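In the form predicted on its own, a lone chain appears below as structure tokens.
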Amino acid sequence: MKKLINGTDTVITDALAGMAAAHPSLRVDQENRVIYRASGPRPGKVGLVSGGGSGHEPLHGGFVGYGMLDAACPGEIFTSPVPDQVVEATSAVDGGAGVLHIVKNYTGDVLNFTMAAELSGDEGVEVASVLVNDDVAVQDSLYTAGRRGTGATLFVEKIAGALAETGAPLAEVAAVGADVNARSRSFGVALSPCVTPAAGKPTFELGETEVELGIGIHGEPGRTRVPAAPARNLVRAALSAIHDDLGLSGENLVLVNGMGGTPLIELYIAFAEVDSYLRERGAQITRSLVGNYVTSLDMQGFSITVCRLTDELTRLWDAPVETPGLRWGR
């Protein structure tokens, strides 16, 4: 195993130290493992907290900042944060208007965020939650009851974050987050497995001439393994699954996401195929992102997330944002 690390037992703490040094807009609490906005909570504003296992960067810590999250709780690699982390973050970002938890649908995340919400409620903090379950590939997985939460997490964090900046109440911020999730679908494809630092070996086996359709962001099995094929075929397989579930039409926000080990030139090739597929069905891509946003360490592959936009969601997506991983309008 070749990794740019100091040791397998210090990966998270070393990475958090690097984030703190690189981004003065962030404050990193190493003891509790929480990433905050350095500016602290704003009175009267709903606080947004998310988190999950590390290894998916820039999700979630890279999306802490103006227009998105107020705090992120990184767990160990591919392991959910513990309730104490989430309680600490929730208390620290509460500006008196309550706190929204944005939770990917993985069993550990759901259990630990639910417990944290209950504990925070006991401390007098009003908490609402949005569960992200956008992945259409499989209904259940090794980590999940129901659909997995993947790329739409970014959409929920950005759009709910924009609404929170306006001073909207907690119920409205939660409702727009739930609406974004309901309008979004994702599908991922793996060209290779990833290697976790602790294990030092691939998380699953995939033949040199095979790809896996419907893979999860932790290497969970997908729908099927097929022979390697041109980008056009793989993109159409992913979008067919999304179209069958969501129905592609109207104006759409599209994320073509790298899993950590795929060159950007290949992601743009995939995006061109996405654009062609939607045009064939009379749908439009009016907002887009291409790059590494919800990764799986060094996995080669990609995922596609589509959100059917409304005028209001487009306005909130366009609103200013300033985070390490997403920035425009300021």
Given for the second form:
2 protein chains.
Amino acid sequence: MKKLINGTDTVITDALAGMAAAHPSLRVDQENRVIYRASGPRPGKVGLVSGGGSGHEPLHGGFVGYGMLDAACPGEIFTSPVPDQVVEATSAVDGGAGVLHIVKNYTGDVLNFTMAAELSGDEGVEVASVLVNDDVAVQDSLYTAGRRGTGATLFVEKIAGALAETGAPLAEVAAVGADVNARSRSFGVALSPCVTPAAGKPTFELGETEVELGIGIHGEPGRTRVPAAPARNLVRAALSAIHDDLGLSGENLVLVNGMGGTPLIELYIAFAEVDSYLRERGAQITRSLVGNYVTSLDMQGFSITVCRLTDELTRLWDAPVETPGLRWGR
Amino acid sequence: MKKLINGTDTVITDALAGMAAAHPSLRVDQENRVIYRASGPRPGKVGLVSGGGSGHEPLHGGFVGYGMLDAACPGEIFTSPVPDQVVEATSAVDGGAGVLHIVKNYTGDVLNFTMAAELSGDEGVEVASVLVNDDVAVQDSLYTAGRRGTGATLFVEKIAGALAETGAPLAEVAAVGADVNARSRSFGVALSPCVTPAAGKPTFELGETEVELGIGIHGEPGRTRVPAAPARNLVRAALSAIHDDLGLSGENLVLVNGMGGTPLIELYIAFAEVDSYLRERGAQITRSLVGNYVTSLDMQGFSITVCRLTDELTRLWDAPVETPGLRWGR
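With the form predicted on its own already on screen, would you show the form predicted together with another copy of the chain?
Shown next: the complete complex, the earlier chain at its head.
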């Protein structure tokens, strides 16, 4: 398997150099492996820090900027960042109002962010955390106790980030993040495995005529394998799982997310099916995103994330954002 | 090969339904297969129409909106739109100031847009055209006389679109489009072939340890095949071809474009190498984009497009844009 890399050892370093070169709005600390807003912390604003294994871009580094994160800590491919990275980022973004950690529910991430929060607390930084565990596919998994965190991470980062920009206190920013997570559910489908640079071969095998329902964002196993089927059936399987857990009604924020290797035209085909399914149930797509946001390297497939909106959440979703991965006007 | 589709016959129809559902800012005419701004033509503004084969999303439909196109005409996968589509779009977006056709240099596209321009002229619409032929890889190709049109199409659509919003006359909007094309060069590299829904198999064969330099956006042959190499070497081969033709110096707009199946983290690795190469030659990256903009379905690989900027072009690039595929604030 061919990769557009210089070597397996320099993937993260080289990619960070590229982010720094491409985005003057970011400051990249190569030594500590942290991506910051170039503008630095704003006094009185809650700082938002997230992070996780690399290979899910634009998550998280691509969501650093006005209206979303203050810093992101990229680990190695599919590997949690170390506590030192998170401690460094937490200190650096503290504008005196405390710092929110947004943590996807994977054992390594939870462990390292928890340790970092304690160390940052010892340094006098007030830290709160939001755990994202939106994936309804499996209760426990290869890398988690409890549900995995996937697409809702983007929603939490956007909406908590918008509230933080208003000068809201840490407890409120953490509460809205937890609320968004509680109102969100995801389900992913793989048409192909992904290939990590280090392994150079597929992370798992999937037959020419089968797909995996409930796939994780690291290629970890889902619920079941089924024969390849029309997009309509795959979308309905995903939404049915979400509906069973969340109950689809009212106004919704919907992400139809590509896993990295799926053509955009196919994601639009999936979106049309999501729209049909929700309409049938009297639920409404009030806001939406279609594209590659929470990826799994070059995996072909998609995930759907639904968040049940309130007027307040819609207002925060609509608030201006200026990041490399998500951007709309002030 | 698995595809996220309902059937090979309904790919375009289903994807258009998805675009309509996802983007309230667009109006999709399914019968005539045209994607419009929902806001309709603005009196006195030059209308911009582009189009081409599908499979290159977000090009062109994703670039319909304020500051870019007024309408896009999607053909079948990798197949030119028919003249009727273009005539329909041209009439519909004419706000009385005439219409600019932005046409990628492929034989079918040129033929059908030329015919449409004549028919629209007969209907009393003033039409001008810009031909985009930025790809330095090959002089003639499978589908072209002369150079192919690739990444610069996005630059032409953005910059001509920005000028059109100011109320500039058709001749000026056409001239700036032609100028952007003349100042732009592209070169693509494939790590894998793409798979069309209808064929269901790779459009060409590429060995496990070889890459194709100068690939087209339909998988059509490039310049040469070489052994797989580090990203640095591939980027340098691409930029060397561009430099030979354009002469890299001064201020530049640079697109590092994914072909659809390449992880974003790898595109950042390529971007870092582009930055190094240009710095060595004393050239500057003044503005840039990194991501999937002019794709070739699920092909793994990248292309680089460089446009030599002037202050005026930079100003037009920075002008506000609100489309599904490119968006920054007013």
